[in-house]
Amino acid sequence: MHDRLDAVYGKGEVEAMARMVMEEILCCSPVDLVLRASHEVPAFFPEKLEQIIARLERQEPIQHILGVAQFHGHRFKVTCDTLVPRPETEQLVDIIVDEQGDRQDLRVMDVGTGTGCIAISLARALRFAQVTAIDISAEALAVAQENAKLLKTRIKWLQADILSMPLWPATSLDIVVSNPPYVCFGEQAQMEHNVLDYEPHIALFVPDNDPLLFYRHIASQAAQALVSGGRLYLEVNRRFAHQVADLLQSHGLVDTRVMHDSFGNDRFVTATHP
């Protein structure tokens, strides 16, 4: 793999992808590979590996090729209808679990669920949480429902457009969380081809002249639906994090905080219903 892919991805990333291929195709952990080094490779593997390398050369995401992605300690099915779950979004889940993990029976809404990675991870990490997840895409919801079944979690799924759906019932939620579309169309030139060419644009992009489009609707819904002391957790475009915080305050939410991701970027905004 290295001779064909290092120039495209870099040696470290190729090594990581090689481990993923071995684990998924040969069911081998790194330790297994060492212990079984003298074993013959299955007859099907060289052809399968060639197919994978050819797709990687076209910069197709390895998660789409293998059909799975790791997120918060779990394996999630991914397809071309869903975004590949990101490490930053794992941090968003960690923030919620760190703050809310000692509570139970929380009512949670995940807006723009995609693979269901946030909703399912919270349902597994929070005690007896009642989780509802929304997405506009029927195809994405089908993937999310399959993930919930595989991971033995019960989620209420809703197909809806957050931009046009009616207001949620008042004081009906303890937590609202969302990683909505937040990449401006004008940022496409800076994006990697494995994202731009293969991931669903409906889950990525917002108009250049209205980058807070989804946050405005989510803030309006959260201001109506959160109980007193309820919390809103958002993943955001680092360019607009402080604008999102100001927006939440304009909707009457308090204790707004901008938080960094592991790369030091302004990536998360949280707020509380007074």
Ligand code: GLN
Second form
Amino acid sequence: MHDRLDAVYGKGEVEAMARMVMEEILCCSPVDLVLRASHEVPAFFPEKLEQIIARLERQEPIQHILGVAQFHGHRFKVTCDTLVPRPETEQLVDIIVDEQGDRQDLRVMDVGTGTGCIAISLARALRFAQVTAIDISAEALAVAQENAKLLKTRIKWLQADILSMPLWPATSLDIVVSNPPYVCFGEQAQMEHNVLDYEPHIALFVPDNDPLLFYRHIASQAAQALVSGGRLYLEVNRRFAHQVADLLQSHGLVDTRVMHDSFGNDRFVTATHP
Ligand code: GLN
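Swap state to the form predicted together with the ligand from the form predicted alone:
Complete assembly follows, chain above in first position.
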């Protein structure tokens, strides 16, 4: 793989992709990879590998090619109808679990669930949580439902457009979480081909003239649906983190905090219902 892909992805990334291919296609665990290094591979493997390398040369995401992505210690199915779960979003789940991990029976709403990675990871990490997840895309919800089944979690799924859906029941939620679309169309020039050409634009983009579109709707829903002391957790475009915090305050939420991701970017905003 190195001779054909290093120039596109760099050596380290190709190394990681090779491990993912071996794990998925040959069902090798990381330990197997070391122990079986000198074993013969099955007859189908060279042809399969050639197909994978050709798709990687076209910069298709490895997770789409293999149909799976790791997230928060779980294996999620992904398709071209869902964003590939990102490490930043794992951090968002960690922030919630760190804060709320010793509570139980929490009522959680995940807005724009995609693969279901946030909703399902929270359902697994929080004791007896009642998790509802919304997405506009029926195709994404079908993937999320399959993931919930594979990971043995019970989630309530709702197909709805957050921009036009009726108000959620008042004081009915302890946690609202969302990683909504937040990339401006004007930012396309800085994006990688594997994102731009293969991931669903409906899950990525907001209009340049209204980058807070989804946050406004989520904030007004959360401001009336959260219980007193309930928490809102958002992943955001680093360019607008402080504007999102101001927006949440203007909806009456308090204790707003902007937090960094592991790359040092302003990536998360949290707030509390007073
Ligand atoms: N973090 C994603 C990216 O870099 C965007 C996710 C989103 O729009 N919610 O492409």
